[in-house]
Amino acid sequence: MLTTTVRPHNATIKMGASIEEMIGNTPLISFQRVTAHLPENVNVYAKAEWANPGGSVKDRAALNIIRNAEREGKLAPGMTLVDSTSGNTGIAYAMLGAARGIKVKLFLPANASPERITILKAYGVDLVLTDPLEGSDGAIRAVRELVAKEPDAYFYADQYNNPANWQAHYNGTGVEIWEQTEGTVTHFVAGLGTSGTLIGTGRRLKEFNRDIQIVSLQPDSPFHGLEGLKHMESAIKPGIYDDTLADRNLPISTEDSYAMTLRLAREEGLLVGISAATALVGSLKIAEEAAAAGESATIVTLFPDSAAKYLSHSPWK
């Protein structure tokens, strides 16, 4: 088992660091009780993405999208950044927009947690709430309608189709995992939302070692409670999604994910979001299969955020 569960030795935060310098190089954490049934040669780790200043993995993509747009002249002074979001990417845009003096307008399903809506309002974004029955796809359609009417007034960040999304993980998350596991990682497991985390991290890890198995997770039904994740067969597929990359695709139930959120809180002291619990449900399935086959494995997943933005919703209520 790896002994290092903190930031890599080469990732120090200097005194007076900016918000942007705090993004990435998140800790790789291990577990004690939920993995106690596994043999010593099968290990499960997770990147604690709530350590990012905006509280989620989406800080990585949002920063790269903004930097690329400014460098390419697509986001000029005075323009408004606009996008659809289920919450976390919007919070990252809002945080970075406030820090950089960029106006931000966001389209968000009205059934997003009150915590997310309050955070976005605190940052001062122009917030449009869309039909909750249409979910994230409804927010996507609404922002596209706006941009079509006023294309010169906005920079459409378009997180679902912008390659800067997955490139943030190709240049960051994938390298971090390789270094933190000292090249021993055998599996990378991640849920599908925009798909940027899986695609970027998976592509980079495959370059390090083509035998590393990439496992994608998604809800097992179009009607689910896994906020932030997409059931790809019934949803608008992100343009950055590559369905040939994953070596395996696992469906995960809402019920199993909700149960795992409580296990992580009560057995590990980790209060995480529902998508993080989904990630561990999938990772444990892979770990248990490896154990049953008598194989060694180092399975790494990613916990997108903590439960701080969801506490008004089940299963914590």
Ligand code: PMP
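Positions refer to the first chain, counted from 1. Given the structure is predicted, the values throughout are model-derived calculations rather than measurements. Here, rigid core means the biggest group of C-alpha atoms that superpose within 1.5 Å across both forms. First, how it differs from the form predicted in complex with this ligand.
For residue 137, a C-alpha deviation of 2 angstroms or more is recorded between these two forms after rigid-core alignment.
Relative to the superposed core, residue 209 shifts its CA atom by less than 2 Å between these two forms. Comparing the forms between these two forms on their rigid core, the Cα displacement of residue 112 reaches 2 Å or more.
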Second form
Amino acid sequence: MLTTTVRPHNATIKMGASIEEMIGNTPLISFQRVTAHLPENVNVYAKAEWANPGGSVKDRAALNIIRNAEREGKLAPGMTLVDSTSGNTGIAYAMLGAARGIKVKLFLPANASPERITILKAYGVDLVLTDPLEGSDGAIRAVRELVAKEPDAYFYADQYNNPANWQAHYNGTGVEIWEQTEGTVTHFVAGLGTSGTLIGTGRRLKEFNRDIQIVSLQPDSPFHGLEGLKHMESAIKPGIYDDTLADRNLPISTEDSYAMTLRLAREEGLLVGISAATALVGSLKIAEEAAAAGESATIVTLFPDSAAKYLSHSPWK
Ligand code: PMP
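Please show me the structure of the same protein in the form predicted in complex with this ligand, now that we have looked at it in the form predicted on its own.
Below: every chain and molecule of the assembly, starting with the one above.
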């Protein structure tokens, strides 16, 4: 067990720091009970991404997307940031936009969860609710039409195709994991949404040591309850996704993930989101394989967010 893995995410904050300085450098946590069956030389750790100020891993991507666009002149003063997400990225844009004085306009299907709509409204976002029957594709089409009409007024952040998304993890998450494990990490395991987390972190870790195994996780079917994750075969493939990077891809079921959310809450005191439980289910599979083969392993995964936004639906009710 490593002893020097925890670095408080706000360790560098001085008086007068901004919320942007609270993004990244998240703690790397270990487990008491869910890993108790593993031998001493097989360890599992998770980056606690809910410690970011917007409550999720997506603060990293959103901040880098905004900084990059400002640097490249694509987001000039007075312009509005626009995108089509009801998820964590939307919340991150909303938080950063409020803090920086940037207007944010988001298109989302009208059936987005009430918690998310309320959070976005709280940050003062201009919300446009699109036809729920058209799903997220309908929201994307609406954004594209708006930007095509008035290209000088809007910056289309487009997290699925914007390299600043994965680069946030290449410059942040990947380096943090290497440093926090003192270079001992053997596996990195992460679920695929936009794929920014897996691609950016995976690329960086492979540069540090090409033997580090990169494992992607996906829902095991197109119809699933793993919010934030994509079944790539049946979804629109994100432009930033590179399906040759991961050494392995594991399908994970909604049932196993739901069961693990309850174990994490009740056995570890970790009330985390569903995709965090998926991340642990996948990581334990890798850990159990290593144990069965008599190999040592230091497996690192990432817990994207807490359960806060999902409380109105299963599995906790
Ligand atoms: N889990 C949750 C809860 C998310 O919101 C996201 C982002 N869609 C992911 C996992 C996947 O992260 P990424 O977009 O970096 O692949």
